[in-house]
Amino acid sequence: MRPLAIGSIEIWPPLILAPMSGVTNRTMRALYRPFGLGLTVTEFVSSNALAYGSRRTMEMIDQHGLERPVSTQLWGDDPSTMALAAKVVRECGADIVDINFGCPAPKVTKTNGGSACLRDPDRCEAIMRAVVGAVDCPVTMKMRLGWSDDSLVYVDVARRAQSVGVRAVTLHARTAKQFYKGAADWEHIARLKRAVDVPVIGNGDLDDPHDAIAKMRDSGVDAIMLGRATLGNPWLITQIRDLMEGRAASPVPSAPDRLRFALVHYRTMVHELGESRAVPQMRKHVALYLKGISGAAMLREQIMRLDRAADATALIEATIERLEASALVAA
């Protein structure tokens, strides 16, 4: 495989962390950078919150250093909102500006952002065309399918973008009704490659290392940009990075190391925001490190009752050393 080239920025491995809100925070992406991803993304952030200079929205641009290259997503249905933020988010250390048409939650399809503005594709283009014009580096754009079935624009807003001079798309294939319901489509991934010229990234149901890579070959897209399969299983980066290089997928941890890793990621988190903001959080994180461990329903919802992150951190602690314990009784 190549490496993914954006612009004059050079991607590799062309696997992409998706910007996912109250998620792919700061400490999230350099704890995760590691495992193999060639870009990360920041949470996906109003252009009209950072016109107004939000202090908290300027945290979900902020960055380690430890990220490069790394991209600021921006949602929005105003263009010259959209240009005035994407020169912010470059000032902030952005190395590419990503553009949300993509995003279906109703917060933000209420006042026409993301995936809403895909209801009106002038608008989009306006928007697109206002973000390079305002930026010296690199604008990316990330859609669906359309707002509805009966409204695949997925393709005109595509040669819109390349027109206009964006420099890569990613698709996730399925509309903005369908939520996360259904399968994603890979044929309108396939059929987008062969439709623009500038590089196309695959996203979506990407949830198993060999399937990962065969979407991939498949379709023909030049990178592929993983979301929620990550969350609670880093380790799929790793698997998807080593088949891209040639090498046998690595194997998943030990239930036990996983749940140490867990910690260190709970702790980070506590560090780095507090214990008020890290422990909400890390409830949802938590569950999902926990999927397919003995007991872990119950787990699950004990974690949910806790607001002491000692608390939270010695449950974790005394299930490594059961599962361990246990371990050694069936040897």
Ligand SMILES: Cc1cc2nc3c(=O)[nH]c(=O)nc-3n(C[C@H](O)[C@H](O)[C@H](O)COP(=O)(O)O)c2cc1C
The other form holds:
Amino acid sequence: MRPLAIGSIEIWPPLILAPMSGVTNRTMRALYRPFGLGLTVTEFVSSNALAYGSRRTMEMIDQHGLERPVSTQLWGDDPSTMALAAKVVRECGADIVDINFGCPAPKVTKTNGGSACLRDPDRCEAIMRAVVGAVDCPVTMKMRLGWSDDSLVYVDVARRAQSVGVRAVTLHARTAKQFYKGAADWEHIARLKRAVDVPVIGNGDLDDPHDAIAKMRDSGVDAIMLGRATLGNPWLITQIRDLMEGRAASPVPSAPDRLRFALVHYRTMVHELGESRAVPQMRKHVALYLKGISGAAMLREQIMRLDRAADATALIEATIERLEASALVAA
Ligand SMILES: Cc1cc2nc3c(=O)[nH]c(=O)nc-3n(C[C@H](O)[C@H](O)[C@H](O)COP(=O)(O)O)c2cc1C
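Form predicted on its own already given; the form predicted in complex with this ligand follows:
Okay, now the whole complex, with that chain kicking things off.
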């Protein structure tokens, strides 16, 4: 296995955390990075909002300095606005600028952004050309297979990307119309790898360390990107990194240790975002950390009802104590 090269940036391991809007903020990325990620990507950022100087958007592109290299993802349908936004994010610390041609959410596609761009490959090309021309760092692009089954444009758009100087292409192997239905089709990812010379990053449904490595080898991709399966389970990242580095996959920590990490995640989010923003965001994270833990269904219900961080963290601490006490009894 080789490092992923994006322009002159060398990435090891070739393991990337997927951008996930509303989830992969800088706190989350900084916490998950040490598990073994080679690259992290910001949540997607609206090029229009950046052009207007929206404060919340500026916060989204702000970096800790704890994650290098980091890629900032932009979406929009206007080449000159995307070029301007690319300059802004580069000045704010992006090592790589990534273009989103994948988002299927109606609030994005109704303005022709995200995956809607794939309905017009000429526009994709114009956007990519403008962004590549605007910045002195590598530009990458992330897309779906196409808008729908009858318009699978990914090879065409990737070849255009390559011809205008985009340095790597990520493919989430579903169409926009599919949203998250069905399975990601890795045959398409293998086909893309054979069709272009730029590095290809495969994405979609990777949730098991051995299967992830098998998909990487079978498709021939240069790197893999993990999304939903890492949520509440960053140990998956370590397991894949272990296999990439030729070791056996580390065991997943005990339930109390997993919950101890959930507590770190919770407290860091409160520290960074303040209680009123962190508590709603942490409900979904805690629900995922609780997966596989005895009594999880009831705990999830309780966590959903709590509005104070102190109550939620006390509940997690009590759960750790209960799990450890029952382990002692069992021993
Ligand atoms: C909550 C959520 C938010 C997402 N936001 C983004 C985003 O901002 N930019 C993007 O390119 N993809 C986004 N995606 C798609 C993921 O990056 C990834 O392509 C998709 O989840 C498939 O990978 P997975 O099966 O490993 O999760 C999002 C996915 C989820 C579940």
